[in-house]
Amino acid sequence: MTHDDFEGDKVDASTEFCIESSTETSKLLGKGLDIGTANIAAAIQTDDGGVAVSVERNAFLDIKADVYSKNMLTKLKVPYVVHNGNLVVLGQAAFELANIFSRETRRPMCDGLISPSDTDALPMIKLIIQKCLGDPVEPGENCYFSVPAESLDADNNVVYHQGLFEGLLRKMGYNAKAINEAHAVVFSELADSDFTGIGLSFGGGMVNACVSYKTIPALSFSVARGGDWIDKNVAQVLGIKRSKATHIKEQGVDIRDPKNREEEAVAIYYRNLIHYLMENLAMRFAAGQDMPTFPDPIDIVCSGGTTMVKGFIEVFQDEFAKIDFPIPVRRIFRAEEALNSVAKGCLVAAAIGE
């Protein structure tokens, strides 16, 4: 473990570090970064013209900072940071954490923008983002970052959040540029089909949608409901915390087929969510008045890590095939690498200048 300086909002100078550092070559083509409610993921091409992406959960823990707590998650290797006189445990360590102890983990982001209420939210962003992200090549190196789209059902400060990332990003070295999360799935997933079609991301805190035409972004919203909208729901009908809901929904459930009755109450959020979420979109297409004519079917790709639970795309297409959608659709599938695609089609944007 690694122990180094920090300068950030509420960290003093004493703050301790005990973070492994993740760190890789990078071409001068930029990075691109998804800053999810649920997950932190960076993109970067690597020397044999791959790209590498790493993930973190957007999720930490406070705990007692006592000799035997240190000391057990010192022999657990657990990455943590001493805070204002606290433990705080990190990303995916603070989730399984919380598991065992049943607590909730605290969440820097609210519903996909930056939580208002937690005076702890900035900091440790921070230092989750620096984690995947790494220090630029060189200064001014391109890093386009994810935002979300302006809500049709919730009034969310975008251009706050926007702004604050581009902050961030700046003081860490690196030309900072935003893109909506749903188009960088387009730009991720789309590039067979000219970067025409629909982009959706099912993200934690709310889902994005994106209708490009050539690159173009000609429709961009969000829908305030995501899986944290799901956990929420789930918990609170079958009276449980709501670390366990994700727990019960990310532990194999198959959709098209509940097994008991906390299944039977995630596919019943889950096809709420989707079904919501199309008649948004139809609702859209069916009002834009500069929408562009689409001279053949277009492709709709799903993407995010709510889309990964078993039996998502034919539940998907299930309610989509209720839905009278005013454009002839060729197909309808899943980002191959879901959970990775808006931070890959950020990288494809820093790559491009988009």
Contents of the next structure:
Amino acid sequence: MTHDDFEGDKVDASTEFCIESSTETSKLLGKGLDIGTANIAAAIQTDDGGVAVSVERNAFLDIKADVYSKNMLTKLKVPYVVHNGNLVVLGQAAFELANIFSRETRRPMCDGLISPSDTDALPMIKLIIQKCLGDPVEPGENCYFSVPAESLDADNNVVYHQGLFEGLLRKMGYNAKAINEAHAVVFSELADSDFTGIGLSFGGGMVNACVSYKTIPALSFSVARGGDWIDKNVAQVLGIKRSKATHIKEQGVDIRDPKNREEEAVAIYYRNLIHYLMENLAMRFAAGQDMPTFPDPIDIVCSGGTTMVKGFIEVFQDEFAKIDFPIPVRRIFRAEEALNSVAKGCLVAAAIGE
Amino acid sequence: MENLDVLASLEAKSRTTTVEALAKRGKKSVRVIRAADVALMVQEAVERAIEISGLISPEAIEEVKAQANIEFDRLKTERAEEQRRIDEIESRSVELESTIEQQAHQLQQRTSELEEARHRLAQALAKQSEIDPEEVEGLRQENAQLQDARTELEQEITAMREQLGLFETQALELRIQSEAFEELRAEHRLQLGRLEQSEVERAGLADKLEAAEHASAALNTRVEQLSTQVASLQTELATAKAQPAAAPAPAADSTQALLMMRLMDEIHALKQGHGAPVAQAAPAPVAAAADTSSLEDKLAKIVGSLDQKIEKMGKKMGVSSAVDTEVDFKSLVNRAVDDSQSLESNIDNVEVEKRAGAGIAANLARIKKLKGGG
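Moving on from the form predicted alone, kindly provide the form predicted in complex with its partner chain as a structure.
Starting with the chain above, the whole complex follows.
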């Protein structure tokens, strides 16, 4: 029965109305936010049952403010803000401009956490987050955001980082909750294994690992090495700018078969990073108490922008074969949507609401 | 029927117009006649004509007159009703005329006010034209300069406010760092105190160890001497046993045996003493008790240190026995939000990169199933 069926009928006290119910709004509530060193990604559910992820590079670049530059940026639809008398270009455009002018971008985050040395970091990252995430559908909408685990090899202040973003998102009208980055990867990629296995998030600032048993995290840690660490070392050995090293890394290197000196350097540091992580993971497994006993071989899933390089999984398998890993592993694979994985996992957590 | 036809003719050949339309045409008053009067006039004219003609008998004329009287009464009633309507219309017309007059008066007032205003404007323009144009231009320039100066001042104030905000943020960060540094310093002081204490204890122990080593060396020397004596006595005994002819005196043999036993006891005692030099060096049971207490302290410290290490390891594994308290970063966040809101930006007009991904329905279903919800 539709509303039209009532049209023209006389309405009196005995008339019965049929109230149409709508579940569409509640289905689409909840957002996931990946606050990464290199990229900010926000995930939402779409009407057709899919997921839409808005991504922006977590970087900015300040250039001298003049009317000409401002007009040019506006015409080219480059996002900017005027801050302290300078034009600050945000996101991917900042990265591209930095490459053109052979400059370094400024980064709001460093080694997976909010940068303590850059005083402009917080206002800039807030603008980028707001752009990706948008306003809540309704006040108090769930928003799960990713945070790193404490590092094995660095003294980092995760509490400050988490508290800051929690406050920021609450101020934006969300019910903000933190979730470990690698745990989010498990939520996103290991549904077929009942969320049991090892989730690895190879980010820009660090690599996060989470051993999960049926959605429950048994062990989480991070190492303060990631894509930036590769860039820094490649830049050092080749004597080039870091943004240039990033560009080389992202232009399509096959780390199984490097073609020149630059690619060789990238491949070396990739291999070293993977080996370093696996050694630490194996050691934590060997030393850790209260670790779950896995009845069956488990899966290892790798995600994050750093895994996007060609040959990553093959090199990972090579390095894995070199160590004596304490538990049997069934499959090592890269997440189908490696760049969206953390944001999607956060979205799953937000939709479940736990 | 004739009357009705007259009325119908009148209706067909007349037209309706408004009082305002008449007034616009310059008609301030009009003569009016009722339709019934017209019909009556026509009827009377017809009756007179018939009477004069002699075509109808007097009886018929009387009958016609009676009917005409009835008809006349009806017409009179209608006329009275029409008269009432006309009176109403006339009174409404009077009201309207009065309203029109009032409005005309108001219009006149407004017109005169407008005229006055125009006059004042003309006077002002005339005065303005008397002012020296250079002076006007000078004033304009001065005004523009003042406006620029004001804008600059406002910009400076804005910049200073931003600077102040930054300073405050930096100050807050420095304060946080300073507090962290103070905590570290206090911890270092504590560790230094412990180190100094352990250094003193170590020095005392080293002295005791040295004394014990000295005593041990002296005892070793004595043991060696006594061993030498025992060996020579055993040699003597063996020689004596090998010479039966020369029977030794029983008293001497007994003395040697006693001496031998005493020496063996002494060696045994010395060996025991050598095995525990510190305890032997302790002059009294009180000192021994003090040593035990010191040892317990040290053990307690070692246990404490181990606890700390375990705690650190636990933290790395995400386990801690400490009661955690939440740090409130609200003020820092508020500042950042306020800072970013006051910034000029085009970010709202720029699209971010969008990627489409697979849905999460399967993941949600699996989690619900695991939690026993589906």
